[in-house]
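Here you get one chain, nothing else, as structure tokens; it is the form predicted alone.
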Amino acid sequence: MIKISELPIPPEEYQKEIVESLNPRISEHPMMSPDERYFLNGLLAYYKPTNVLELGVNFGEGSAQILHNIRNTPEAKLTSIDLAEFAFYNEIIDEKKNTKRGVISDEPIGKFAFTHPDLPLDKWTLVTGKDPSEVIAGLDNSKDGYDFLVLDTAHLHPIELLNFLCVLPYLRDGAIVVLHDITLFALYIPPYAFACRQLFGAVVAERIQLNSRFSNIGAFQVSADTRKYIQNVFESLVLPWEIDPRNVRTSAIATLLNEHYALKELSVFREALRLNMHYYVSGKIEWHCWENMRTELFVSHLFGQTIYYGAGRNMADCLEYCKQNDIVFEAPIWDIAADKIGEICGHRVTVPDYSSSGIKKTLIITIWDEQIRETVRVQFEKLGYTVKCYIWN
């Protein structure tokens, strides 16, 4: 088999007439540019796959192109999966500002391909309303292993990464994966839709892109190294998700991943899910970096007999957080240098009280220096305080 990086001519220049002979209505809902369609067609023509998997169907122009390409290969077949049941399109609101909004149409997924007059629909299996993780194992075509994958789903991180991880066990070594919209994020201000680029960059494989200045479509070839270094793709899941985990079929995904991957990879998925679930469920508008999480832990002890020790940057962050979130801060702030500090963010700082009992009281230490923290902890635990510290070096 020819390596994808050693093709004699670029895919977009190979057997273009196959695309040109397709019904011109292929551009009715143009999800791919002409050159992108040539790129996909060229790879199909080079490799002549017999078992094609398509994730993301929408109106079905891509399905139509694949079916049109494989129509003369007797044993070839296409399996398409789409989580949606109705097609989605962008409606332009303001042409000058290039602003758009997504609209769910009343057309069923794949309608274009179904209504095209010349396609071998007997080669096509279409599944809608299901995530790939929910159905891939039960599909007859999966048992043979797919030799070609077209991945073009939601584009919001981490959907394409999760899609790929779920279907990789059902791809043959040498399978070609075509990934659309790898630079879609460049069309938006602020940028978003990073999933395809993150997958394209993380996967270990031979790869190529459309021969253009700013390619939006690329492909890679699955190999033993793709599986060996799949940890790279799992690690990308830890980045902030662009979609609420509660809107992802995480239960089915977790079940499938548990069957096919090692504990070290699964632990990354679980941690990424935990972090992102915490972020979305909390209703915050900013990602929970470790410092944000630490500040929230400081504030979580505010209600009750709580005293804060340390009047440095961490305490200032805590007070600023309270101000931004309309939280009344009335707890004492202690610092051994209180006479020099005076106040912090409008709050008075006082010298620590070493004489009173700390029973039923909580002391939050906000100091960076590990040695000082330990000294303070020992001192106040002896007085009966419950001491908390959420700083690490």
Ligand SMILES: C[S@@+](CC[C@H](N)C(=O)[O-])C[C@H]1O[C@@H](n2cnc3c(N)ncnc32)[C@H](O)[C@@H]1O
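The term rigid core refers to the maximal set of C-alpha atoms that superpose within 1.5 Å between the two forms. Numbering follows the first chain given and starts at 1. The structure presented is a predicted model; accordingly, all values stated were derived computationally and were not measured. First, how it differs from the form predicted together with this ligand.
- Core-superposed comparison between the two forms: CA of residue 310 displaced by 2 Å or more.
- With the core held fixed, residue 334 shows a CA shift of 2 Å or greater between the two forms.
- Annotation: Cα of residue 10 displaced by less than 2 Å between the two forms, core superposition.
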Given for the second form:
Amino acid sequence: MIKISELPIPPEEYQKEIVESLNPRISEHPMMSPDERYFLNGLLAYYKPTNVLELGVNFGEGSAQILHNIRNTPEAKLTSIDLAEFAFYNEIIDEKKNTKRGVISDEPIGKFAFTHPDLPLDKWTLVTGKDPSEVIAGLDNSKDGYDFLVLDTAHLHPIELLNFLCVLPYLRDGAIVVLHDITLFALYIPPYAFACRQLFGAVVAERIQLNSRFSNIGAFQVSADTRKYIQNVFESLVLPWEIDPRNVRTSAIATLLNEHYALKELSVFREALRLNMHYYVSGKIEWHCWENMRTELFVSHLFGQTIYYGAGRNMADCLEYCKQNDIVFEAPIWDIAADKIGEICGHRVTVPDYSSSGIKKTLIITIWDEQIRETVRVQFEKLGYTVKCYIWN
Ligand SMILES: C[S@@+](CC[C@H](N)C(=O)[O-])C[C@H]1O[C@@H](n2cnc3c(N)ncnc32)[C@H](O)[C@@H]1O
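Next block, the form predicted together with this ligand, ref. the form predicted alone:
Next comes the full complex, and the chain you just saw is listed first.
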């Protein structure tokens, strides 16, 4: 099989006439530029896949193009999956600023393709309303798996990465993966929609991209190394998500990943989910920044003979975190102003005990002021406490 990095003619230059002969070629809401269509077309023409998977369909222009391209390959088929039931289009609100908003149409997903006058629809399976993780296992009964994937879904991190991880077990070695919108983030100020580029950058594979000034489509070839170094893609999941995890089909994804990946990879997925869930559920403006991490470090000492010193904002964050995560907080909270403070987040605050031994006890100082913190640390270390602060300023 020819390596994707050794194609004699760039895909966008190869057999362009196939694209031209699709009639009508584009609908009212094109999702790819003509060059990008040529790029996809060239790769299909080079590799002549027989089992194509498409994730992200919308009006079905891409599906139409693929079906048109494979129409003369007798055994070739296309399986397309889209999470939505209805296609969306971008409406320009301000031409000068190029601001748009997405509008959901009343046209069903794939309509351009399934109402097209001249396509081999018997080669097409279209699944809508589902995330790939929910259906991929039951769709293809060929033993070999898919030999071509067109991945063009939400673009918000980490959707394309999750989509790819979910379908990789169903792709053959040598399969071509075409990834659209790898530079989309550059169109926005501030930039967003990083998922495609994250995947393109993290995956271990031979890769190419459209040779243009704004190269927004790329492709790579799955190999044994892609699977061997898949941890790289998992690691990218840890970066802040651009989508609320509660809007991602995480339980189907977790079930699928559990079946196909090793523990060390799964633990990265779980960690990424946990961090992002915490961020979204707590409504914090900052992501997994040092403040969140500090709270987690405070809480990590809860089990044992631990006393918390200082009933200020850090302590309140810690108690709020415990509440949100169903963690029972029963440790003493000390503060010299206990009589005035009384309670913090429903927990009683008491005056510090300067006389008992601190042997085998941990004191977590949650005070922001460096001087006070240091004074308290010295005082209680003398009594035998193991003192932790986790605050450096
Ligand atoms: C950019 S459009 C696809 C355009 C299409 N590939 C074409 O060439 O015309 C993105 C589509 O991905 C779908 N989508 C978003 N998240 C998805 C997911 N997790 N799984 C499958 N499809 C998804 C959206 O509903 C939308 O229809």
